[in-house]
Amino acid sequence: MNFKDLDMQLLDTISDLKGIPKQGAINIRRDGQAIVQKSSPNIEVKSKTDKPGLTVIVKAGTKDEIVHVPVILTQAGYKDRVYNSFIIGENADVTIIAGCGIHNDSHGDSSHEGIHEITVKKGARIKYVEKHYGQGEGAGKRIFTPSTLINIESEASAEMEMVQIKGVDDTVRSTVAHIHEQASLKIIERLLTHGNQKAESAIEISIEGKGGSGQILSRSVAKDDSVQIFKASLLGKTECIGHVECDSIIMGNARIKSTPELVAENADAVLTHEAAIGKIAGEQLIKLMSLGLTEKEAIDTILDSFLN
């Protein structure tokens, strides 16, 4: 399958793929299509027969491998839905590298729709990586709506790293997880909005088993007239530990909503939350201005190092 210098730009964005793995087990969808697809020994990748989208089967006692299953839309004005199933066997550990990258140059709108389910059996450890980024220089939007489900088995960990780079639009994202004993989850959520741009973000989070933990930590940045809406909650129905920690910086005329929601239906469940919204210090810019650096230079510094 030959690659264009485009398609190739938008991996590296998303995946960080310098090139096509020889090795180790892969999808890349482009178009709605699978143009690359190869399991490895202990992880098997197939397409699924009822609907679009794939199945990843991650043997047990699997350890230290790589999925990687982006997506790219290059085609102008194209609409993609796509169904993925991730079971992780138990005791294996891995990571999974996903995220859509949209170039768009049309004035009809490119969006992509992604409905996850992942399973986490006893014992297991996951790492999910999602990166969204859009391009192009027409008028159509780039709109991404993903949404996850993750069941969390006694034992079992995962984190989950969210994050959304720039030139999205629109975005819709919805993630729900059911955690169950000694199990444990975190979700990092990384933002970026400008121009025009709305993002929602909207997670909940079950504690079901006794001493399994769940954190959400969202960071997120708003220029121009861009608009974010944060949602996140909570549930300890047993004795668990929970916190949700968001932090935002506010520039131009954007607008934040954040709303945390903590919900203890047990006196053992311990849920804590954290929330600050605010702009630059004026004195992280005069310190880096001193340094020698330009004001634009110095707030690109800051939020670099923000969202990272």
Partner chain sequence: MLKLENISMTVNGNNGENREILRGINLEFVPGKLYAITGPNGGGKTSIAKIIMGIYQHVSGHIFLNGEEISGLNITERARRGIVYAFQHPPRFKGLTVGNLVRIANPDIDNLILRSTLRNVGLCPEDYLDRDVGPGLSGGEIKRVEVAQVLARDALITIFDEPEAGVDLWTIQKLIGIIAEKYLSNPDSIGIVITHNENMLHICDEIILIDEGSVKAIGNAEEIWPLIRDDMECKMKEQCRGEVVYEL
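Form predicted on its own done; form predicted in complex with its partner chain now:
Lone chain follows.
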């Protein structure tokens, strides 16, 4: 495979890949083509035949394996749409590293639309990490519209970490989750917007099985003239626990709209939310400056650790 420096730099940023791992399942998609595709004995990775995208099947009982499925867009103004399905077999325990990096030097918009469906079978556990990143000097936008549907069967658990690092002009993200008996889901969102960027995220978690639990933890920083819209809704249909926490730092002329929604359809559903939007407190800056940091270093330290 002919990798360019740009490819490797994007792959490193979104998935910490320094090269192609010798072991483990992987699929690297560049400008609409699978340029690397490899299965492992326990994890099958194959292209879909009816539409663009992948199917990843993890054998029941597979433990401690990692699947990498990064996507990079390097061609000017490329518009990519991809359908990925992940089926995690019973009692498996795996990590999926997804993510997408766009380099756009052109005047046309580049976009990535990822439509994901994840099934976590009984007793399985997954960690799903998705980083979005944009770069390039062109006036064309870097746009992401991911939508994810995750189904967590009984006694299974999932942790999803969704991070937007920088350079993404427009994001509309939708995440829908169904949680069954004794299953759990934790969604961690980290978002940084600056300039004129706009980011929208809607998460809907429906807890349908007894003893299920769902958690949304969102941390965001909105700088300059950027806009963030965040909707998090939790539906408890039975005895369950759910918690939403949205915490944002707002700077410059940015705008943030955060709407948590709790719907309980059963008296044994315990649903809570906390939402906070605020600027960096003067006391925090003063504290760090009194330890020798400049004001700018203090701001960067506060934002970096907040989004860690």
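Residue numbers count along the first chain shown, from 1. The term rigid core refers to the most C-alpha atoms you can superpose between the two forms while keeping them within 1.5 Å. What you see is a predicted model; the values in this text were computed from it and never measured.
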Align both forms on the core first, then report whether Gly292 has a C-alpha shift of 2 Å or more between the two forms. yes
